[in-house]
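Given as structure tokens, the chain that follows is alone and in the form predicted alone.
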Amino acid sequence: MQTNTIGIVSAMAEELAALQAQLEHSHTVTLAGRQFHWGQLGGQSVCLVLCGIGKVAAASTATLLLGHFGVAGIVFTGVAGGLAEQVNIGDVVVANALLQHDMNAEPLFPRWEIPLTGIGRFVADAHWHQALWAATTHVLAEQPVRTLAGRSLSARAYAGLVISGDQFVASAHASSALRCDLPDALAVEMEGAALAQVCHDWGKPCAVLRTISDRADDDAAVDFPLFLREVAAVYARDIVLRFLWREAPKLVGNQG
């Protein structure tokens, strides 16, 4: 089965339910322990679906959404610990390059190469990365500051590289040695390379947003869950609104 629709996928809750709560002519088919929002937002034909935490995760509900479901591509929304210097909490990122940074199957395979691929960085589809990029600048020229528990977040947009891994990095020391290792990556969490190599895989394209919600490091800036819902969900439902409005049609097509 092949259709426009297009896969909408979270690690939490509280983001996909405020897209959810967006859905218009909504059903639901559960699936191998998922449930899978069917509907329209934005005029375009979309599923929604939590994916869970880490890569295993993510690769499985994707392959869920391009095997079983037929989907025309994927966007990926959450949060991510910042790892460059210039990328803060609050800001926003838009992956234009994926990488497993604990994918190590050396000496066989050069370290982070996914074997018997050659490909260490899955690049994120060119129109796709575009078309939500635009999204996320203009969302965020209309709301450059959220308010969380009476301080002020300024927001930039920032594309570039993001890497995944099995582990929540919440340590100067790991951030470090990553900072180190990948000098360019922008931003560090725990599904967007393995949705990546799926979609890699079915050719079909993807897209990832995230929220930078800490620093990868010791120090717990903010109330995660406070941020989660006031700052990370409004962002995500905004700019995935103003993708599947504007943009979406032009990618795949508009069912009208």
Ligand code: ADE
Given for the second form:
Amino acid sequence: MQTNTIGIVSAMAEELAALQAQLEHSHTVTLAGRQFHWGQLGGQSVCLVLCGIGKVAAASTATLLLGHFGVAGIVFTGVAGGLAEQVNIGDVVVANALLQHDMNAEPLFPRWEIPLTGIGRFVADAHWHQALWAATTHVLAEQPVRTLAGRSLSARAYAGLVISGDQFVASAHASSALRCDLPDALAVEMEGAALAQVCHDWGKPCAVLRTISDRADDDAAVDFPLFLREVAAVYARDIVLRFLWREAPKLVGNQG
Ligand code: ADE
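Beyond the form predicted alone, can we have the form predicted in complex with adenine (ADE)?
Shown next: the complete complex, the earlier chain at its head.
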């Protein structure tokens, strides 16, 4: 059990690769079909892992990191569809709360509540959220614009509600239904709230970072590999490195 190690979970291989390229003194452990890459990053002891897609993949990955490997907390990076009007492609959202939008055990339990827990919204750990937010705003101030296929994307940072479900939201109809039901949701993705539920069960902090790859509408199927390589993986790498280097020592002490 390495209790000061930080688990870094990437949703997509491009993001993991960008971080793995910087990993020092690394070794890999394979468990439950996943490769856990241990090493030093930004002066901290970390364990990098690719999550897979969807809530079960996220819950399984988080359970292994916390229950088997005993990490101190988890940072998740990935992409999301923008829901709130102001959240555009290229922006970065740091979740201050997470909710499973496809959880509905009505009329036995209130809409969105995880049955028998009394919880619908998992509030992010204040210290970890603040630390990831500080790293995000620092990196975006340094790199406010990225280029994608000849187009300039200027990025802004937002903090707020991120919602998760086992559904890639790719129609104006589906995204406006979510906006109508959950007007304060900034972005929609497929893992964050499941990870937050597992971290809550284990009493461990997590923080979730999402780069907006689409607007969850009929044009949502952008060129994902290109977006991941040119925008999301770069922000995820630079923000996580800044988080580990400047913020994580305040959370778990310096492991370097
Ligand atoms: N991840 C990135 N874009 C998404 C979308 N539109 N729906 C769900 N997850 C996503």
